[in-house]
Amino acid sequence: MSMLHLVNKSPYENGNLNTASSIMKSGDVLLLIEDGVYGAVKSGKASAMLEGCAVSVMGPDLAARGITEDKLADGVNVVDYAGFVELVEKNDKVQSWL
C-alpha cells in the first residue's frame, strides 16, 4: 500500500518535512505544497531530507513564491492541479502533515 504525504509548512519553520520523509516507505510519494515547496530548493539544508524519496511539488505554489524550476533539487517533479489529483488517485492513502 502506498501513501501520499502532503507537507504544506516550510521546513525552516517546523519539523513536518523531516518527520514525513523519515517515515516514508518504498512506494510512498511526498508532495510539497504551499510553503512546503521551500524544502525542495537545491542547496538548502532541507533538501538533504529528500534524498531517496519520490518528491513532487506544486508548480503554482512555486510560482507564487518566485521559485523557478531550475532552483529545485535534482529529481523533484513539478505537478499542476491535475497532477495533484493523479497522485491522490494513484496512492492508497493520503497523510496531511499540517
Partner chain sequence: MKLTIQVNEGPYQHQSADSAYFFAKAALEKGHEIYRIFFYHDGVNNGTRLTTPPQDDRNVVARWSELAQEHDIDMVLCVAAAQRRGIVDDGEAERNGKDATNMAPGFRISGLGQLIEGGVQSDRLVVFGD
Second form
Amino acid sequence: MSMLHLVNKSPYENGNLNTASSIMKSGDVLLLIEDGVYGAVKSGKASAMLEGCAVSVMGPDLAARGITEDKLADGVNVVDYAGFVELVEKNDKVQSWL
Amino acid sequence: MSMLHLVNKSPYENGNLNTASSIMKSGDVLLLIEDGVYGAVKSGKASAMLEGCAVSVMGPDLAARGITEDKLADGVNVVDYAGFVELVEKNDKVQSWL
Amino acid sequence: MKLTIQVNEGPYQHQSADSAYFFAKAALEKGHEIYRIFFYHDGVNNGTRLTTPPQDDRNVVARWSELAQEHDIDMVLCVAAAQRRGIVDDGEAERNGKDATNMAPGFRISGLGQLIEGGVQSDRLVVFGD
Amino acid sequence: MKLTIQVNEGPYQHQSADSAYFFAKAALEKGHEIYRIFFYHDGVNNGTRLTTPPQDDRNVVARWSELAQEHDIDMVLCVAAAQRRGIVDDGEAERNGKDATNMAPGFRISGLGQLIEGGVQSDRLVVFGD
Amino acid sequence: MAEETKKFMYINRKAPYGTIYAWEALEVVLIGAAFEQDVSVTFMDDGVYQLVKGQDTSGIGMKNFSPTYAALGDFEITKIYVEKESLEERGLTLDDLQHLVWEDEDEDWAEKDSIRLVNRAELGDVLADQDVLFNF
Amino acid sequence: MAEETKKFMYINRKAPYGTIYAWEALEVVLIGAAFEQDVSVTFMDDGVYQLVKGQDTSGIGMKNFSPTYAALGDFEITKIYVEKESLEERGLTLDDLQHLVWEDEDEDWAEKDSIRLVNRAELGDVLADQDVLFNF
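To complete the pair, please output the form predicted in complex with the partner chain; the form predicted on its own was given just before.
Everything in the complex follows now, all chains and molecules, and the chain you saw is the first one.
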C-alpha cells in the first residue's frame, strides 16, 4: 500500500512540502510538479526537507523554470508526463497536497 | 509617508505575514483581513511575528472564524470596514502582500 | 479621498471579491469617491451575468451591478484577462466571433491602461487578491 | 488502469488545468482508460467556449474539447460549482432563466455524485488544484 | 454492501471563508454519504480551523456552513481525524472545536465522539490504510 | 512631464508559470511604461524566480515570457530591485538571473545595469519612498 504524494507549490511560499515530507512513509514516493519543483534545488534551504524521501520531479516544469538537472539535490529522479503516469500506476493511491 | 500593509492569508499556510512584518517601518500599520486574522491569535505560534508592529484586524473576519477578542494578542486593534477605510485614509499608501 | 480598487480573483472561490465589495461600500458611506474598480486576472469573472448562486448565498455579481448603478461607479474588466477567461460583451463577441455574451450590467471591458490611469488619478490604490 | 481526474482550478490563472491535460494525454497514450474528468470549484471555468486566448498562447478549453472528442472521454462540470461561477448549458439556461449559454463542446453538467462514483469505479483518483 | 466498498478519505487542509474549498469539500462529503463507502474525514493544517466553534459570518455576508459539521454523525460519518500538531501550532485545543458525536445503533443509540485526535505519524498510518483520497 | 508624475512600484512576489500573476503583472508594467510615471519594479520572495535565465517552456505548452524582461530597459524601466534575502534562501545568486541593462542617453548610450540588489531593510526604504504600489 504505497502512496504517491504530489506537491505543486514552492516550499518558500507555503507549507505543503513540509507537510508531505513529514507524513510520508517508507515506500512512498514524492513527486514535485509545477512550482513544487523549486523544492528539488540543492542549493535552496527547502531541499533539506527531502532527506530520506524518494523524490521525483517533473522535467518539463524544471525546464520551464530554468532549472538544469545539475542543480538538483542528490538522488532526485527526473520524469516526464509518461513517468508521472507510471508513478500513479506503481503506487496504490495518490495524495495531492493542495 | 506611512504605509498600510494588508495580509489576507493564514501565517500557517504561507509566508506573507512573515514578509510584511519584517519589512514594516515604524509608523506603518499592519491590517489582517480574511484568513490573515489567524495571525492575531495570541496562543498561536505566528503571533510572535507581530511584536513591535502596530496591528489592526478585521472584526467581521474574526467573528466569521469564531475568534473572540479575548483570544487576540495584546495591543491588537479590532476594526470594521469603516475602520479599514480610515486606515487607508490615514496612511499614504497601501501594500497588499498577496 | 479618491480611490481605485483592484480585484484579482473571481467570485466565490476566494473572499477577495467580498472584501473589495464591503470596503467599497464603506468608503462610499464615508463620502469618498471611487474613481474606478478594476477587475484583473480571474477578477474578470466577477462580471458574468450567468451565475446562479444558491438561494441562501450572496449574489456577488448582482451586488457589484447594483453598487455600480446606485453610485455610478466605473467598473472595468481588463480586456486581455477577459478574453482569456471568456467574459464577453457585444463588442468582444463581434470582434472574436463568439455566439453569445455573458457580461453583467454595470461593467465595461477596457484596457490595462485604465488600471494605470486609476493609479495616476486616485489618492489610493487598494488591491484585493489571493 | 482506470483513472478519474479532478480539476479544481480554472484555465490560465493556475497551471493545474495544464498539468491535468498533459497527464490525461500521457495516460491515454500509455493505453490507460480515463473513466471521467471531473471539474470542481473554479475548475468548471475550463468549460466555457467564450474564451479567446492570445494567438501565441495555448487554448486550454479547445484542447479539452478535442481530447474529449478524440478519446470519447466523459468530462463533467459540477452543477453546483457551475451555477456559482456562471457556466451554463441549454438545460441550466432554461431552469435558471438565463438568456445565454457558454458551455464548450465535450463537457456536460452533472452532480457531485459523479465525482464519488469516479472514486468508486476507478483504480486511481488524481486531483489537480491550487 | 456491494463488493465495491472502498475506504474513502476526505482531506481538509484549508481554512473556511477565505476560500471556498472547505465548503465545497463538505458538499462532497455529504453527497458521498449516499454511496455506502467506508468514509473518514481528516482535518489538518489550516483545515482544523473549519471545526472551530462559535463561527458568526453575519459581518461578511457569507453563509455560515459550520453547523453542518454537527450533522455528519446523522450521515453515518463517524470517523473524523484531527491532527494534534496542527492544533498545537495554532494554539488550539479540542475545546476550541465543535463537539462532534454520532449515535451507535448497536449500543442502544449511545452517543459517541466522532473526533479522533491523532499525531502526524498516526495520521500517516490512517492515510496509508485508505483506498481513495479526496483533496480540495 | 505633467504634474501628475508619481512614483509607481510594481511588486512581484510569485513564481512564473505555476500561476499567471507574473505574466499578467509584466503586461501591466509594459502598458504602464506609456504613462510617463517614475517607474520601479521589485522582485522578492518567489518573484525572484521570474528572472531566472534559461527558461524553456516547450514541455508545458505555455508561452515563455521571460525574454520580455530584457526589453524593460527599452521601455525606460531602469530601476529593478531584487531582494537579497529572497535570493539567498532559494540558493540563487545574481548569476542565475538574466543580466538586465539599459542604455543611458545622457552618457552616449552607455549600457548600465538595471538590477539593484537590496536587502530587506533597504527594500523597505525604497517602498516607503513610493507613491503607488501595484500588487498581483
